[in-house]
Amino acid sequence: MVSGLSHAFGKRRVLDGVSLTVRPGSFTVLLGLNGAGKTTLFALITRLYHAREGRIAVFGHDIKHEPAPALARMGVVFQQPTLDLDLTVEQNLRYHAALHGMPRRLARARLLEELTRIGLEGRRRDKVRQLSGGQRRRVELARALLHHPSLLLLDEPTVGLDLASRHFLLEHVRSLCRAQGIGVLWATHLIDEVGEDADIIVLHQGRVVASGRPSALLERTGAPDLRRAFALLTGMENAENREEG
């Protein structure tokens, strides 16, 4: 999917030779501290930024040379909210459907399907500003799934949500991997969102420093748990020791 990707803002190199693959049906966690380069990576994959070094391909479609079919295969939930607060839930979803060229009848069926899955079919005529933060996130997820993507990208999707909303979102996305075979790239800095069945990519200071299942990271670092392994891989363990000394 991503091969040798690098990016800089002026002289500051934000990503350095990043390579990763998200398999169909896999829950892949991009784990990194704030400032690791996760959001920049998402911006490049979704073509908000232009990638000058490296290659990005989505199910065989090069994002640089075949942007339309590549983007059509992915759904995205960005870190910052992107819903129009003054439109209803249904209007937000219909606008997204129109961008993907979906006929009105199909769009209506799909939006009802997705809103029912997240328990918000009864709120479809409410303006988005009337919803809670967790409900708005659910709507963003429904919107991202409206056109039946094969790849789902979520950038720190649980930031600012309460525990119940975090749990719902995480379990709902995991169920999509199992039931529909969607490949998921979930960016986070929270260890408890990983799960034992996840594929982990540890991004630190713009570089992939480790990848694999949790068991592989524990074996590599000799750590007793994933939290300690992550600390060792990102240098947090050394920083904590210096502070204690």
Contents of the next structure:
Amino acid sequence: MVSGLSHAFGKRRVLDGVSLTVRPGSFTVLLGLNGAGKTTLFALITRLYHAREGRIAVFGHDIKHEPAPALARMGVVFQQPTLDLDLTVEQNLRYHAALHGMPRRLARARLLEELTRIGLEGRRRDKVRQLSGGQRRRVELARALLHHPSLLLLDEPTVGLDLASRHFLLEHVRSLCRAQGIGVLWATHLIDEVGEDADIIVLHQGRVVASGRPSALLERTGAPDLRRAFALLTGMENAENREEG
Amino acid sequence: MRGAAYAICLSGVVEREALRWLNQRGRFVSALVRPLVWLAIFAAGFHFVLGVSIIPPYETYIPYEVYIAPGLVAMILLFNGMQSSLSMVYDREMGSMKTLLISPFPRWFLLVAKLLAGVFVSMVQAYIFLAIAWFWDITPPWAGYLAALPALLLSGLMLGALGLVLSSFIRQLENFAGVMNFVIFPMFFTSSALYPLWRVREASLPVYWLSEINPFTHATELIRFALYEKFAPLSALVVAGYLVLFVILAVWGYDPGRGLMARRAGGE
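Complement to the form predicted alone: the form predicted in complex with its partner chain:
So here's everything in the complex, that chain up top.
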């Protein structure tokens, strides 16, 4: 899906020859420390701006030359909250539906369906400001799913959430992968969000330093657990040892 | 995408802008109070200082309040144009702009939709102001209110597009105060909003020429003439010209290959 992608801001090279693929129905975790280039990668995939080099294709549609069909099949949850706090949950979702050209009746049916799924249908007339952080994230997820995307991108979606909300979000997205065959790209720096069944892509200083199943990563690094494997791959093992010592 | 989908998208963007405006009481009230303060205090103070002779479109001597009313209407458009465009930049680090731009519609269409939404809200505000100003004896003919509609639309689009351009090119615009000092006030004061240009020419020729090329002057004059059922062809042409220029620059600035989004992210 992404091949040979490089990008720089001025002289600072943020992404360097990144290639990765998200298979339909797979839960792919983009693992990287803060500043690894995750957010830049997301901005490029969502066409907020173009990469200096390389190619991005979503279901065969090049994002540069055929952005419309690529974006139409993509659902995105950005790192920063992007809901209008002064509008109601329903108004926020209706706006998104309009941005996808969805007729009103269809939009209404879809938003009820998605809100029911996240257990917030009773709050749809409440302003987003009245919702907790975890609930707002869930609404953002519902919004990203409103137009039934085949690819779901989430950029550190659990930052700032409590354990229960994190767990809910993670489980919900995993079940979407299994039940609906949606391909998910989940960016995080939290290793415990990687499940047994995940595909992992380790991004470090703008490069993909490893990718594959958790078991493959353990084998390659010879580490006893993923945390240690990640530390080895990102040159953090010393820091990790100090922490434990 | 078919035409119907475009219409749905546009109405969605307009609806959101209108809802936001209604929900943000502070913005709503301050946008109305600002021109009213000018009208009630500034104009009252200058009422006896500045005499306005008979100049088109007026057919008789007019009190100063009547003279500055169209300029204050244009001021509403100017403030809103800057605010709605620049709010995209500093509202929660462009979150709302990202939401807009990942829509599958072409980017130029999304920007124009955003622009139209802002202008729609501005025009409602302008008419509320005119309704209140009626009690200050600012009573253009009824047909003038209708004739002002296209003038407001064109001027509003032009000033909103200017805001879009600024938001895409100027990276350091972190707060509204900077825009007030460097854009809104200079544009407002070097225009025909507060004093007729023949008076400016008597005082200072350079300022006069600045005022003549100032798009805000022509927006003001276009509205002033329309309110009195007259057409100002030169002003209409200048406003339309600036509109085309600003839209081209804005689309260029928001092009994914260059401009704002990449540079801004680089600064994060």
